[in-house]
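Below you'll find only one chain, the form predicted alone, shown as structure tokens.
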Amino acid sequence: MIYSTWINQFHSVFLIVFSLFTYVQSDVPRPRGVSLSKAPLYSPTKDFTCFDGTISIPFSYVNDDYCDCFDGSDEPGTSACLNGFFHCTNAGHRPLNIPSSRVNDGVCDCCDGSDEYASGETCANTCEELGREARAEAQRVAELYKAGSHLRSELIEKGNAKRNEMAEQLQQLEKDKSEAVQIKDEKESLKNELEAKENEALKVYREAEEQERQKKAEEEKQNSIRESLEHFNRYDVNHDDVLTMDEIIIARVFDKDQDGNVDAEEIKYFFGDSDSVDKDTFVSTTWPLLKPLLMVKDGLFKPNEEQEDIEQEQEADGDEAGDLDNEYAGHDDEASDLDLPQDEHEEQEQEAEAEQTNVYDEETQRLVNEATEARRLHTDAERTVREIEANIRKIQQSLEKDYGLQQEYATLDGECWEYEDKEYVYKLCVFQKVTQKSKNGGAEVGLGNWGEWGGPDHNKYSIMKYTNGIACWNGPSRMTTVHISCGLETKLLSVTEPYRCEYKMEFSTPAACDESHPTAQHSSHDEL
């Protein structure tokens, strides 16, 4: 009842004010094409001064179809000045300013037809009809904003509650971080202390291992020298400690390509530019080249290509064996590692590690175990700190976002809405990103990431800008503007691509139902 009374009062006041405005407009004398607000500047009792203040002219020069003022202000009712404007009174409807170039051009731009007074064009006066439609639309918009404002109030309440909750979470996370950093520092200090003891205890073993490695390397070196000398003596037929080309030709092991002959290229491969080698040169240079050939001959070494073929055959055999194992699982007493549960794998790995670490004495092993556990605990503590820091950054970013003057858009953050056309599915995730996906399959294409509010000064929160999307082929990065309107439900209404790689979305939500400017979208037709 109250709501209906409010609407009726609003409608009555609107009609009264509009009628008075129309009456005053029509009764105030002023030159053709001049608005009511500028009528005092056109006084027929004195010279007219151009709006830019450059010159003054006799009032009789106003609307004489000759442009005297640089700003075009002396010809409001003609098309003489290209930069001038003609004011349509449009009694019964909204007034309108049009460029002077449209005056008497044969097209009825003013609903009252006043712009075509001398063109011979007959213009029907449609202002009353358009006025009724405009008033009906204004009433519909007012009702929509009235109903949507209640939903907007709920969003504002939830948005502020969400912001307060995030602020409390941030405060708690800062405390958690302080405690976690303290624990991490304690774990790091303990780790460093135990690692120092571990390194000291392992020093003896490492030195022994290094000595053993060096000893083994020396033994391998001596064995290699001994083996190379045995072969040298075998090929040195005349025992003069020099291996000549004739002796190499006799020794078929130098037949690198296995064609039955040792040719000049093969001799050069083993001898280089010399025609003979002594023992030292044979050991250091020739033997490393010869040994792989001997291993191939004895079947102890396979060339790369042959080795790859063998590995592929083994993999194929393994696949077949795996298929058989899977088929007859449960019938084979000795299951493969692939069939073992995860816990048994871990046990095997632990046993393998135990076998490697059993070389230490009991005290050293204890220090190694303590240091290993300390490293694990320190790693866990570091991970905890990083996770807390990530949550802090996420909440800080949310708190820094502009959710509207009263946090009315806060609850929409991260929520997604979709719109489908014949080819694509578009998704808008508010304050996050915009994507496009073909109905025929394929990956999502980014049409922009949250950038900023981009509406005009009088209604900043009417447009969202999403920028830096996936680059078009030989084109710019995709971007999307989301035009927001008042609606009783939050919904993605339409998607278009007015320009290449630039997308436009229409999005309605109760968050936009701010009664302080319910008709802002219609102001473009009002007096300039």
Ligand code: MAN
Contents of the next structure:
Amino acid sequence: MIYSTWINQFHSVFLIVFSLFTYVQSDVPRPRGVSLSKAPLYSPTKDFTCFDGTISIPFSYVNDDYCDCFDGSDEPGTSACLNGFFHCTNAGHRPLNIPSSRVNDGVCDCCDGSDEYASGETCANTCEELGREARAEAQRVAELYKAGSHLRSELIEKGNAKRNEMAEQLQQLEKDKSEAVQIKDEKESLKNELEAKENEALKVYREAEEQERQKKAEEEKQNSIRESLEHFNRYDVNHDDVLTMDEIIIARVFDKDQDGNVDAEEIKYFFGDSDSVDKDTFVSTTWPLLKPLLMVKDGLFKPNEEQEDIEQEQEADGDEAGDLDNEYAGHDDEASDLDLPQDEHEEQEQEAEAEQTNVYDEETQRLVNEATEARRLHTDAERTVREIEANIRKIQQSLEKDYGLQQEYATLDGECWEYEDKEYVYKLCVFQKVTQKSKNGGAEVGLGNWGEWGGPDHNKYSIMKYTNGIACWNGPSRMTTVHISCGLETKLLSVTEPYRCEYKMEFSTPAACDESHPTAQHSSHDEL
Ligand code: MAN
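Take the protein just shown as the form predicted alone and give its structure as the form predicted together with the ligand.
Shown next: the complete complex, the earlier chain at its head.
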């Protein structure tokens, strides 16, 4: 809105009259908008020095509706400085500092109406009534804190007892641990000693086993050579000890992709860059490529998907290919352990194992039994040490937690409280985690694990932060802040989700009823 010049001038004069020369009604004269505590800084007999100390101005410049000080301190009673503050005395209620911009803006901000002295707005003085209500509320809070503080003292006592108990447990566990470590070490050296004897006694058996293994490997190698040569001779139709392309073209077994032809690609696969292979090359190079195909055909080799496809195609091709295969392969009748059905294999293995357990002579068996028992005892001793260490860690973690200045929150550790709304059941397990479970089923969703106290510096223990919950869809991890208030009962009062995946819990407990805390004090004002 645009004011005409004379209106502006009139307004300024009006403000000066009302702001500078009209002192508030109080014992101590002071310019408008100034609190009792700051009154000495505004002395009409001296120049005024801005609070930031930058400049001094004649006292007549104070509240002249022109902003001289950078910090706005020369205009406590007008809206001239953007960064200034107006002090409402609010006799009968609480004094209040409001931003200068709200002075004479047509809105009653102070309950005594003192901020609207020149706007034409009539503000009723509601301070008495508001003050009465505020005092009653403060009284109620004070009584709540008083009653709660007894319960709080009990919690403090229990909390300290719990911590002392944990400290004792820790001491005991440290002792148990050193004993358990000693036992473990003894069991370990006994185990090593008996294992050395066992090894010594088993040496002869192991050597025999090794020899047996080598013998078997050699036999298998020879069998493989024999088998490969049998196949070589079968495909070497003219018996000139050389397998040529012509010869493999007519043997369907070389038709790797089962398309009815042994084509150039398949020849290259088996022969490499040569036109033919001799016996040695067949045994060392061709046979290892051919054998798996024969095994697949016999169902002894689990084909991969590609091979499965080949097999299916093969079935679709009908019996013709199978007949041709049989004509040349003829290995169906051969006695090979690879031909054994699966369960017969298992039986053999079991028999072998059974034999293994009974192969030692009496003395060796005794040493094996002793070593086995020593291993068991050592494993048990190791487990005991690990269990004690885990308990130590758990107690240490608890002892490291900040349970409040007087341990008032210690007994709540691990205790859980639930809250239900229309959709979810929320659970707070104090100093542990927060969860959410939909009433329509589904898994529990982690809304955060115990992180830290997050209240403001002067009231650190008023907020708990639980962080690193389950990641939000396309977003950060869920987290929860628990706002703690004094209450005679420990319970979850409400749960909301002010921002997506950020949860806010209201939690009351006597642990928060600290009478020495500012919010517990019955407010007292110097200007009531
Ligand atoms: C679930 C709940 C809600 C949350 C959404 C986010 O439905 O955990 O609280 O807002 O996931 O996708």
